[in-house]
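In structure tokens, the next block holds one chain alone, the form predicted on its own.
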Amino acid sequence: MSFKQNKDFKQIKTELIRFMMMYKFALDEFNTKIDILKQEFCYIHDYNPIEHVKSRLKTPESIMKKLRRKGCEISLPSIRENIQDIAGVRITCSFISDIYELSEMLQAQKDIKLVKCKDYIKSPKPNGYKSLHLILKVPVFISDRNEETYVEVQIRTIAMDFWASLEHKIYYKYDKGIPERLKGELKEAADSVAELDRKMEGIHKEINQLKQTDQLEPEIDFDDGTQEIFINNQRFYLPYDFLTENFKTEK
């Protein structure tokens, strides 16, 4: 190899490089935002939504498969404008609400920026798939620059993810040629795994609704100090004194 052959080849590994590692510094700074809000919730409120999450990054093989799918032009800058999931996060709920809140809280977010929503969950595809699939853009501080990069983020109940990694690991190991029957069976699996989803948030709205009636709340003031206040629905009248000395915050 020659001198400028061996510096070329240099400056060409350098590049890739630092194409992938944006991408990588991408996730890492994604992967810390949601980690913020894990412990928010664990240590604020008294309910985490966010049961798992895993990231990861296409492989160079991978990327190379999908580009020539798509027909692109295979150089970094058509890599950085086509191939948008790269840098993918898979974030699993409790609760179909929650997929929905933990969304908006993300597109909140001032430095983050929506690309693409595709919603899978009010439209599932036809075999049943179900999730939520954010394109969002976050930046990237180097050295040098700032730069934006693509992160595709999926959300779904953990029943939904149950669903999506055994239909895929079926779909792989008969290379996605399986019988008519069993993709009729899978989408009747969905089905159920969609009908669970839908009664698990039902109990959840309604131990919700159970939890605030429970609450211990003052309704009536009187004038010798009295109060009325209400306990699982019962009625009791205690002394002013006995409600600021026995619930009283610490500082």
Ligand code: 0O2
Contents of the next structure:
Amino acid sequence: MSFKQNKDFKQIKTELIRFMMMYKFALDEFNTKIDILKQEFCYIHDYNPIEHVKSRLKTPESIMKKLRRKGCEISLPSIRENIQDIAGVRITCSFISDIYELSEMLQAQKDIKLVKCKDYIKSPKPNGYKSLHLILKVPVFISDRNEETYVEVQIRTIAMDFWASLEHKIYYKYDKGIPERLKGELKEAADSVAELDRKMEGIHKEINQLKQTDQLEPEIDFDDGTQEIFINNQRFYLPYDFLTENFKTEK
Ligand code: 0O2
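In place of the form predicted on its own, the structure of the form predicted together with the named molecule is requested.
Let's see the whole complex now, leading with the same chain.
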């Protein structure tokens, strides 16, 4: 390799690293947002709808493959515009209602822009695949600029995730024809998963209604009227009257 070639190569390498870093930063930022929502849910609502979060950066091979499949030009600006899932986050929720609630919360954040929403829950793919896909733009602030970076978020229930992970392992991306019998069996499995989700959602709603009825009666922890409260792992003892008089809640 000549001196010039070596210099060019080093420059390309630096540019590529900078390019991919933006997606890594976007993932870092997005994961912090999810973590904050998760903690807020745990502290305030005593309930965590987020079961699991997994993020990944698409491999260069996979990016090139997708670029060719879509018939796009092979250049960094083309990748930046056409491949919107270089930064990908998969969030597994407990119930279907959690998926939509979380999606709304994310879209309500002022610095996040919704580019595309594909609702494969309301309109599943013919093979039975279900999931809510959001293509978002997240601003990444670096030393000399601010870049709006695409992040693909897939939100689904544990049951949908179970099906999709196994289907992916079995034959998603299998190029040859798939026997109709197997397609049918996989679709049946997806229908069972959907039924299970429906059942669990129903039980969850009923339990919530029961809980709300129970909570109408205030629970006072101690005979002297003191309430025990944990904030950030610290224990506080506060008089019940003090709390109800000073912290009015919205009705
Ligand atoms: P990987 O390896 O998971 O990243 P578009 O970008 O809109 O032009 P695309 O990417 O096909 O077209 O969009 P779509 O339909 O939203 O699918 C994107 C991702 O959803 C896929 O990423 C999969 O992760 C997942 N997915 C979509 N359909 C299926 C399916 O039938 N089964 C399973 N298991 N997963 C699915 P990649 O890049 O294809 O793969």
